[in-house]
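This document starts with one chain, in the form predicted alone, laid out as structure tokens.
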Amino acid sequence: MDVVEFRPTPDQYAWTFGGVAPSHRIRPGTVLKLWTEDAFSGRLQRTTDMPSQVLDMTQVNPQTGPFFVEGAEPGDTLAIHIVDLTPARDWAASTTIPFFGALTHPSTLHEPLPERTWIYQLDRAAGTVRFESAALTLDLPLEPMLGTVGVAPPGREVRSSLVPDTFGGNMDTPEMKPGTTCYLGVNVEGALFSVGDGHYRQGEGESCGTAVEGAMDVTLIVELIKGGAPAWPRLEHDDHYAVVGSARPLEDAWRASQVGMVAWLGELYGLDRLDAYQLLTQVALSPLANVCDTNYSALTKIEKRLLPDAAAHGGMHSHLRSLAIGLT
């Protein structure tokens, strides 16, 4: 397998899904082994940083990349398999931002909450990052994960790295950890997909808005399966399927990725609409993956056990999967 490297310097980082020209060309099957930075550019370092005074608004959330995928076209499936993601920092920050997050909204009456910055400590041994206040300190486990997984859209257009949708994007689910397979519709020549925004860990829904934002190397795996784009982002793990939808209001982000479970449980066992419709209705999961971003995100999750086997997208997580185990 090619093996490409690529810790991209802060001229090198990409703001937007579309609209920005490839850092590299790479071929299916490739081994990318990735630096991201975090979502406030690394500029969040002391409990004393107040965004306010810190962050540039306009470069939130960097994404390495974009990477064209040889042969991908619009229609075209890209299959990205993430291997490994180790925090690259002994530290990270998370926030309360004025007017950002589900708990507090610009139109009201109440004055934005304070600003306030929280410094998690990493114990790599005990695997482990470290919530500090006042009343209380809690060592909670190390669950990394990519915030943002993301191509193209289509039509020219150009979104920002803060946005999900049914191009991926910020999505912001922990379902995008080690050992997922994200497969994502291929809108332009290339693919063009980024990825960043590390989070040591988050809870589901993200409530404030900033999860436990950290720089990250990210191993990953990169293949493409001709035709059969989803019109939602899917994840597969050993264990489950799930989808993304991501929307506003939540109710239509769950009823986008209820909608895309229901094609895809068509597609892995021959059922009709109205059967897939049923056997969905009785044995989904519904986890929120965020409810602050410009779209909120919501899945659709069904345990394999529950089902017969199949061979999603002709098999191509187990195939991820035993290059995966060959790497590590």
The other form holds:
4 protein chains.
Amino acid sequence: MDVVEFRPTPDQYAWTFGGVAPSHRIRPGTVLKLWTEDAFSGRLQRTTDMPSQVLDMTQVNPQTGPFFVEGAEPGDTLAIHIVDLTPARDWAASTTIPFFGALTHPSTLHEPLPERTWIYQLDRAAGTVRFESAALTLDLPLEPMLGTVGVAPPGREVRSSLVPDTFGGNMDTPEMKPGTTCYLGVNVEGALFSVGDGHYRQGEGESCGTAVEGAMDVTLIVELIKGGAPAWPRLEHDDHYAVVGSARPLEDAWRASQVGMVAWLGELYGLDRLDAYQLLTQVALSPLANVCDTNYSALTKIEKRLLPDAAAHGGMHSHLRSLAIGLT
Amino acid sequence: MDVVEFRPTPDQYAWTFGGVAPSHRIRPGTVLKLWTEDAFSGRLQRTTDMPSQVLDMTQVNPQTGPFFVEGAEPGDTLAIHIVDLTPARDWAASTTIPFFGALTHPSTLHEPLPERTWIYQLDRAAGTVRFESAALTLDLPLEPMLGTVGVAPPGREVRSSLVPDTFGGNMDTPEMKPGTTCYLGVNVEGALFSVGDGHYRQGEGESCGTAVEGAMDVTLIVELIKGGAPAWPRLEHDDHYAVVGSARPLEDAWRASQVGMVAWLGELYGLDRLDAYQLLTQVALSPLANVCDTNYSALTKIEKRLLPDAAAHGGMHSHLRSLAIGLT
Amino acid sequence: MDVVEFRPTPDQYAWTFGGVAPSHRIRPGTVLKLWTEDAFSGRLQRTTDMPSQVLDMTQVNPQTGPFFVEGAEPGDTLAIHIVDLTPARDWAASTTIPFFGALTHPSTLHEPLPERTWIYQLDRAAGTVRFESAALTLDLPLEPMLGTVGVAPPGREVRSSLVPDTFGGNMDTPEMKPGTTCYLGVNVEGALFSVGDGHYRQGEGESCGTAVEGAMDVTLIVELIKGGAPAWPRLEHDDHYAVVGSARPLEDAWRASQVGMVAWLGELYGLDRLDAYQLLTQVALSPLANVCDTNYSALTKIEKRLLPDAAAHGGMHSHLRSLAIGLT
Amino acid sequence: MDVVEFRPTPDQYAWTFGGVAPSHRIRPGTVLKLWTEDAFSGRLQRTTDMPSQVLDMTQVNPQTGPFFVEGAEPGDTLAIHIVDLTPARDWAASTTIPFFGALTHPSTLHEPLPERTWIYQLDRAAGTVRFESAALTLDLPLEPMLGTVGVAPPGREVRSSLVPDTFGGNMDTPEMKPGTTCYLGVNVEGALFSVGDGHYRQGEGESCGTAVEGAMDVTLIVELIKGGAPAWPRLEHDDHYAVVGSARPLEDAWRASQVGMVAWLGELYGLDRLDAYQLLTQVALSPLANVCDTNYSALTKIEKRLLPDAAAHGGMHSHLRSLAIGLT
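Form predicted in complex with another copy of the chain, following the form predicted alone:
Let's see the whole complex now, leading with the same chain.
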């Protein structure tokens, strides 16, 4: 297996999906050992660092990549398997950015909520991050994930790395974790995918808009499936299938994920649309991902144990899982 | 403990929250052994029964109750503990009702989706219900829940039993299961709560609008807490706290549940609003309940294992759990 | 013509659509000379009166009525013609109610916007009301309208007089003005309609949630059309047809009004759904009504001059206009 | 005055806002005499032309431009005055594109609505376009407008010419007509604005997604104001001020336009936010623009006759109106 290691310098960060020259050309099957800077570009380091003073909002969600995958053409399916996510620092940060987040609203006449920054210390041995507040200190389990995994968008567009959509991007779902295979439809020659925005943990919905944001050491395997591009990003775990929809209002994000799962159930089991709709109604899990970004993201997820065995996308997930053994 | 048993005859069903004379007056601490008819009032029995032909849409979601709880006054908190839910029939039904459900839309120019009815056979020994379709037959785990648990609404209103709102009602969340304590704010003298709409199982979101709908034998314990009415329904399990918000669009349902949880975390741990918002951001689970009813319902849920021990609402849940022992 | 005059005393106000015994039984064709109290029940009188101190939120939008219309049955169409609206006081009030209004949001963590009350003095001779602020004083044209015109809802429900829906209610549209005929589907025996919430003027959207709210002298003629109940309230002026939809999110309110107009164009001209959709696309006016109430309201409106002559609902509007002559 | 004439050939069309090299560099004060192709790139010519067969969805809304305005820097305000819009053909087209339009919905399980194409013949002498259907033929007044007027977006993004947002773009409002001055904030050096998507007429909301789409001869004057960039596009007519907001759900589009107007009223008259909110509540007109595009667009509009005289943006509109005399 080819192995590519890449730790971008700040001038090498990408800030968009699309519109950026590739940092590397890789062959399908390549292992990537990457480093990603945190969503704040490392500028929030102390509880006294206030977003309005230290953040540059044109430099958030720095991306590592994009990677040009040889042979990838529009209509193909990129399979990105997350082998490992390891915090690259011993601390992480979260904050309230004025008028950003689910429990504030920019189109009102309110003053912004107060800015406050939280620094989480990591205890690697215990596998925890520490939430500290005036009233309460809590050690929370470390559960690393990637906020952004995306390819270049279709239709000549270039989108900010803050955006989730059909091309993946800033989906901010805790389901994007070690062991996940993410299937994304390819829109442009080479796919041009990038990753970033590591979270040491995040709740579903990412209420205040920023998770436990930290630099991350990322190990991926990237594969290519000719054809078969799904309309919306699909995730496969050992024990679940999931589809991510992104839109506003939130019901349309979730509906997109549902329609995506109806299609997937049709592919896997030959169910017609109404029978898939019925089955979904009785078995779907529906965890939210983010309700703070430019599009909201919601998942439709099904436990594999409820379904007959199947080899989604030609058994790609099992294949990647077996390749991953020994890489960490 | 007082024990009240009630199996309503069809003329005794209630069809609304509020606006109905109580079927019983009960004292706090009473055990209720109830029977609830299915959401279709038992009219869908065969796969050839089509909703447009056999359903009477003015007679759906029949309620058992309402119960007048002695001493309950506006501003009090009703605690309804679900001791047991046992399917009362060996089959259940689901269907597609024209222009009802998440993946259709009434304000379009489309013809309705085709009507189709599914009958699920129950295997009590195996604890499963059988999904049958042309392409696939699956035995799915029985996971009984109640679609509707509600009190009379505030502001002199009377709402259909299809509606979820601050008063509970048709929330359609799989979290309303045996072992759950549901806390509802009391709006009128006596609270006037009722239950119905049993589901043998349901996915999150209830996509097509109807779960595995079946008659249910329901055992509850009802308690009263003076004062402390939460703004939105709260659920407590042995291992979770949850708040249910109901509104449109879906983001507002979820935001309501989030603001409700910020309040609850404040009560439990003295967290100020911003610290609670931050903690929520990193620990919340956000499963959808329904995206098909007149209001959509969404939950904010936290695992107790992540939080310090606390005795919500004076330890009512533990108290009710201990009372429940021996009742089933 | 029968003429009924009614100036309710405070204990005679209705606070809901449905659930209230009729104040009068009237025959179709009756002229009603009514007085309506303002939305605040007259409690806001000075700029120093703050809503949180003087308002009783269980006593807002007092209704005059309801009126039982003899012969009205479910499926019939009530035609309410507004002959005249004359301010019953020389002043009116508007205010910011905490977390009510379009540019604030209850499901956030913000403190409420400041409360402020504006009193508008009426100049009857000039036909103006005076907006007074620190920076600017303006005389605005008097343009009286009724915020609420509604019948009892279907499905056994009782709704607050703050609610707009298929039954009309608190639609808060400036199009409900002298010269308007409002067509409402009848849901219960006698229709049980009421009116209230007079505005001396209001912008489209009613941003802050309260218009120039004032007591009103109201002259109506009420007629009954057997059958023909429209799905959503219809308005007819000498020069326009309009349909009012009410829902959340706002696009669904507007879509309902559009689907309603597609139906109306079909009735008037025999257009099929696609041709009506196309015509609407090129000729519709789409003014918002309210974006602050429990449901938002939006209109689809067409200028009659763009369409061939037609006699909607059997020419009822012309008939009522001719009856109205001499009544004012 | 500099005069630039430009009739792009098909290979010169721009398909995005941003990401395209300028077709011309112009000085502020330049008169542009442009030709714009219709939204379908001229591919729909007969009622038998079906979108799914003849349209290339990667080639819709062709733009004429972009124009690099010398001296324009981020934070400046571009003033684009529409001197004249004259249909460049004697016919125009409209159609139903599968799952596009307000009364259909892509995230459902419905089959698409039928495709149907309407061709409108222009009668220049009468100033009308002819709607033809099986049931009805109508001559509708010609009211030319531009669907898209936009600058390059901020944040390194490149957006499809189907998108409306803070940078203007595909707002699809009938208010973009001869006599209008459109103020847009500049995001990138040179502003890079383009225009296209001429409509011979359009209703508010653009229900089916396509107006009376036709090629257009366009005369503009372009001016530059240093600084003063508005957050959202502003329009000025001789008799109105308007702000256009674009977002989903629709309430957020309208709220953005409201907050934009609160800001404008503050600039013009020194009103504080609450007084501006109050005044807006009583005087705003709120016509919808589009409820079909990737973002919906809504306007807040005020009649100048209701307000004291003022010289918005330094009296730019009057200045441009006087320059326009003699140009048509």
